[in-house]
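Given as structure tokens, the chain that follows is alone and in the form predicted on its own.
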Amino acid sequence: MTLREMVENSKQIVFFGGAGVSTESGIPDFRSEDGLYRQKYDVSPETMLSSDYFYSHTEDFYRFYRDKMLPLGAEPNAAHKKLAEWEREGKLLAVVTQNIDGLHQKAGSKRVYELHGSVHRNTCLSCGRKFSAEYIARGKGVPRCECGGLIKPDVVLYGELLDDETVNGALRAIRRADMLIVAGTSLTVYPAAGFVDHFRGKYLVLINRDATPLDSRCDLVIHEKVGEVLGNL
């Protein structure tokens, strides 16, 4: 059976997409030969998207989160919009994303559950006045609110744990779903990764550039780009 017709015979899609749903927007993914975590720094990545980090190096943290993480710019893709298609159609009954860009609802939908949070959600640590991703991106050094307290970004930080509610939910709609696509992610992220053994429904899609672990379970396996394969349906 051909995604076309699966997509056809299915009337709760979930989709649970990573970073590779980003690509074709023109952000660079993680794990990938010219990803982020490939790239050459004094100090890894990993190292300074963490919690410690921030804490401890707080300037340089949002040296780094304002070069690579703020792509503010970039547009949603043809995946992104086909998405926002479906739920206007009614098909799809959500969005699972281990992605902080917002590209899914700059494209128009409305159920998303952003696992890891949003660039685009800013919080003052003392008395919690929020802020937007450009203030964020048009400051320099470490970004104050006018009480003096410290900003952070609604991301969640390596070292930090998920938001229960936004679990949940996802959880929750997994659950629900009769076809879940699984794209543009390794899964090799836990606990996100993990997500796809609560599907109970019909048709278990993966489309992502490369092999991943869960590829011998699924009934239809794609090896392409998420937004070629999305947007020519």
Ligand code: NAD
Contents of the next structure:
Amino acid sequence: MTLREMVENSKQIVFFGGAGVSTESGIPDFRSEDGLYRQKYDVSPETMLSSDYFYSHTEDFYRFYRDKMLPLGAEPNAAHKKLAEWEREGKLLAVVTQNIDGLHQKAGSKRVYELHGSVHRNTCLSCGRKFSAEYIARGKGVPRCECGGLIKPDVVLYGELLDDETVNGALRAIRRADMLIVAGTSLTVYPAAGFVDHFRGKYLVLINRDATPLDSRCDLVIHEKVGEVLGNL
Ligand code: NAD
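Can you return the structure of this protein in the form predicted together with nicotinamide-adenine-dinucleotide (NAD) rather than the form predicted on its own?
After this comes the whole thing, all chains and molecules, with the earlier chain placed first.
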């Protein structure tokens, strides 16, 4: 059966995506050939994006974060747009994403479970005041609130726990889905990668440039660019 036929036969699609969903919008992923992990830094991106590093090397954290994690000019690509269209048509239950770039919402998606948080929410650790991503991008050095408190992005750093409510919502959607499309993720970051194990529906589809540990379990595997594949449907 083709992807188009599977989509036509489904009423409750859930999309589970990762960094590869946004590479066609110009945001590098982590583990591809041109991903952030192949670029040379003195400290690994995994260390720089850890909770320990945020508190112990706050200035260095923000230098890397502003440089690599705040792509504020990026626009949704054909994958983001198709998913928003399916949601409007009542075919798509939810998007579950490991991305923090907010591009699904920018494309018009409403039910988006952001497992790893979002660069668009930032909170003063002292008084709880909220700040935009633009505020963080504009500033220099360590961003501080008027009250003097340190501002932290609401992004799940390595070493931090995922938000319970988001996890429960995402798992509920995946368990209700009749079709799960997994795309643009190397499925190596846990616990998120384990979420696909909760799927009980008809069609499990993977759209990813490189092979993943899930390939052998899928009803359909497409090793192509997700924006091109969904855009052509
Ligand atoms: P990853 O970098 O480990 O894997 C990305 C996968 O996407 C690779 O297997 C690659 O082959 C595939 N890919 C790249 N471009 C593609 C395309 N156009 N079409 C189809 N497949 C494509 O990413 P991950 O599994 O999401 O894990 C990385 C972690 O870092 C996640 O938590 C992620 O949210 C975070 N991250 C987020 C962003 C973002 O918000 N845009 C960017 C980088 C990393």
